[in-house]
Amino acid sequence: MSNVATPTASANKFEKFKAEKDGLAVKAELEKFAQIGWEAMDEIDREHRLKWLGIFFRPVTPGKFMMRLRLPTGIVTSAQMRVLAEIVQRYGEDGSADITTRQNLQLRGIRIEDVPDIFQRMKSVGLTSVQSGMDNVRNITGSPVAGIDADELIDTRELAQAVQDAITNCGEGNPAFTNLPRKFNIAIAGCRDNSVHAEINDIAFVPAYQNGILGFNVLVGGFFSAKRCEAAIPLNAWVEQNQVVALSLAILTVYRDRGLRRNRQQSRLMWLIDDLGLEQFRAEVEKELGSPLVAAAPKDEIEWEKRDHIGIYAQKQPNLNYIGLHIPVGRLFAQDMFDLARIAEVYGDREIRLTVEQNVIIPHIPNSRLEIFLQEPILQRFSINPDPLKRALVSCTGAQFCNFALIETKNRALGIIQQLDAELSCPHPVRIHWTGCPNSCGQPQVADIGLLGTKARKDGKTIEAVDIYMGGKVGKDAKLGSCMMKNVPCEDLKPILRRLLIEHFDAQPKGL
């Protein structure tokens, strides 16, 4: 089914361009592309509709593109990692790849050139990056730890992969979920910790019981934006695990004909629950489905603080653990991601995982094994105990390689908490997230420090800035933080940090 729709004469450009040509039409022109060459596309081709296939032009880095993978709940094989590591090698042209705070992964410096060919290595190991831009759902979380955790309540690996399956048809472009009137995040979890960050997601499962049945409470709504932050809310509905994918396709067609499309800032799910309201909503989503919607359970199974996963810890598995390896800013370089293949081959069973904290694990690793393990050199520059402020550190892509971002921030933020940690001792870890714009993608409303990338005005001159939030919370009872402060310079920030540090999160200045 098709969704090209004829554009009003109010619609916005992006609307008009979507309705001219669906998406997913330039996979058939990727040949031509590589021909011709960048500076000779069709602009929205280019700067545009690309980004269906995964495909994002940077004009910061021209001639080099961005490509976003899609690996639903951050799963990797070691023969998809070693050919992803090849690919940042010989295309890549600043040899690096990015963990998002979506589980996912970006590799940088991609030329449009060789774009076919790298299509081709990634479908024969089962890569995708179709639908990963623009307006369609983005990577599916769920837990890093799905299958192996000892104490699991619901294994969300196959109903990630099912809800992508279907989104996507199978990894080969679904036309019709191609023209939704913006990006949408949707989140399945199955632990008792919220490793998914639920309340930041357009759709999120969460388990719960319901006469004695294990299935998910559902939340909708939740999204960031330039122009309004909310955190998802309850739909009072209850599925079962096998109507996860139903309902998961009964609100985005719902979403896809009823949502708003005149003003892009105001197209995101929570604002055609607004337009609606929450029960003409769930009204129009039964109808889709075909059936009603059970009332939600009374509780969900939510009851732990948010866990990082980083360090050594028991499988459900007898005699198997998984090591969760700090990345820090989950920045990866081509040698890096070969030596993850091949530490998950020879201790593990060839899975690598990634985290909403851009870091990595390394899954079913005998008792046997980890002494040795331990030993090798990777853990050097990728701790399993990484200083407490390094430790929960997220940040987005910033102004090096993102077009959007006002202000540099992985580098940036590298070296600030290097400073702190020196001068430093911080009895447990503090989540310190930077974002390079509004867009949030480093999500610094969920952070206990969240950084927002502005631009400011200091002795006559712009110069980057920082909009300070605090009071994000995850896990049990996760809500949004809020605007401390505003128009904080880059250069003053790292004394602010530090008295912040001090005066709420029980920092003490080293040699004291």
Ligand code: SRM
The other form holds:
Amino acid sequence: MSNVATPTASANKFEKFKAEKDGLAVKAELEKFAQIGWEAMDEIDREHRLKWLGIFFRPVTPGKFMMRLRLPTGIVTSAQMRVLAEIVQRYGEDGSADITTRQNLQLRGIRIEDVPDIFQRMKSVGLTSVQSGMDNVRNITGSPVAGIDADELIDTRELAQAVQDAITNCGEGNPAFTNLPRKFNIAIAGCRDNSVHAEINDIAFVPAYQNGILGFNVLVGGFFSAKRCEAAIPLNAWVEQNQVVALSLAILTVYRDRGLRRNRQQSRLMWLIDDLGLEQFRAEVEKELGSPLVAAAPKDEIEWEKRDHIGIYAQKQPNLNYIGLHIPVGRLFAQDMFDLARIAEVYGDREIRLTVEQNVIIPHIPNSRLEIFLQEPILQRFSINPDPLKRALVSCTGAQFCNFALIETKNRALGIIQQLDAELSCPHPVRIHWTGCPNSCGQPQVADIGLLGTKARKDGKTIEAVDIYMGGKVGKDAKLGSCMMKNVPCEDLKPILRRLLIEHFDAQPKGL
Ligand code: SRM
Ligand code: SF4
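Could you drop in the structure for the form predicted in complex with this ligand? We only have the form predicted on its own so far.
After this comes the whole thing, all chains and molecules, with the earlier chain placed first.
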């Protein structure tokens, strides 16, 4: 069956332009775009189709594009990080990178004339940004300590890579999956603490035993959007590890061919599951798979509270450790990236890992090198023991670069949290997530305290404000939080957060 749906008269504008020309088609036109420059480009190519290559036009900074990579399980080598640092360095003060809430990297300041060269350099170190935006499958997440966690159940690194390779044709681009009804998220958890937020993915694989065999129970339909947020529900299916790719492709194919395309606010996978009913949806997936699905195992193996991996931890390999560094709101500059590449080479095994909390892990550090590692100046910037509130702070991009944003997020989040850490003693980290608009990229619904950007009226003026979410639970028995307070002006927020921290999270004013 063709992957390009025939648009009906009522089809939305996205379906129409996708049917006119596949997003991936711009790959062949990159040299031309580089020559003519961003201003002369066709508007739909520039603002939409380029996202099929992971290149995002930023209306806030016209001419300076963002590039979103694909890093399955958030793993990047030091050689790759160095190439990315060189790319960012070229743009001076405009260049930076962000670690994303999908364990990924986004580069900023990119000029279209440099993209062909950047792609060549990325390819030389095995990196791709293909199909990372618009109606494609996003970065495949997995435990950030896969393969090194002493207590892990399944090392998911190869599985995440295999799913990505199948969907993207090994990074070259795969027309079979470039016209989904909407974006699509896949997570593969092999750990005991649900470090991937399984519950907020369109497909999540969570470890489960069936008749003594270790495989995965499958959850489907989790998503956030401005209009609706849902936790994933069980598909009532269990698969062996070697069936993960096939099942992912079968679900994607059903979604591609049957998914709802009329209204983009009602196009994510859960809307199709609602439309067909779970039983019928499951039957469609079986038909696509060509074999019946095995019913879910009675229980999964997610038994732990979620870990943040910041600090020093022994690996399953004797005498080796992984060290989690806190990266304030995930923001990196070129020198930071060079420094991370260097410490991964000097102390580790040339590997850097990223977490969905927007932090970094350097694995494979021998016991004998720990003491000297701890003297590295980079740990002054990226602490292994940050203050408890800063430690668990997550923030989406916000108004600095994102045109959907209703508020500024990253800088404001850091400013407020530093003041609160100075004023309060918190016995444990409190997960505060900021997101600049209802799209919820900063996942406020999974947080202890989630702050979702909005606009409010105060003294006759429109001002930046937040809706406050609480009650999000991660790890075992994860559950989404809900909105507790609406339209809190950002300028009035700090005392309210302070009160919430004291009343609900055992914080004490310092000096008492
Ligand atoms: Fe997101 C759109 C940033 C994770 C839900 N997201 C956007 C855009 C591309 C909008 C735009 O074009 O400006 C943002 C780019 C801003 C920029 O310049 O950085 C953007 N999303 C991000 C990132 C960078 C936030 C971050 O600071 O970490 C995350 C990138 C992840 C990645 O590496 O691929 C990011 N976005 C998420 C998540 C969280 C997750 O996946 O766990 C969600 C909620 C989960 C979900 O998708 O179900 C999320 N982003 C959205 C939505 C709402 C989707 C919907 O169904 O309505 C949009 C808007 C859209 O797609 O129309 C959106
Ligand atoms: Fe932009 Fe809104 Fe996503 Fe933040 S939540 S990155 S403001 S789209």
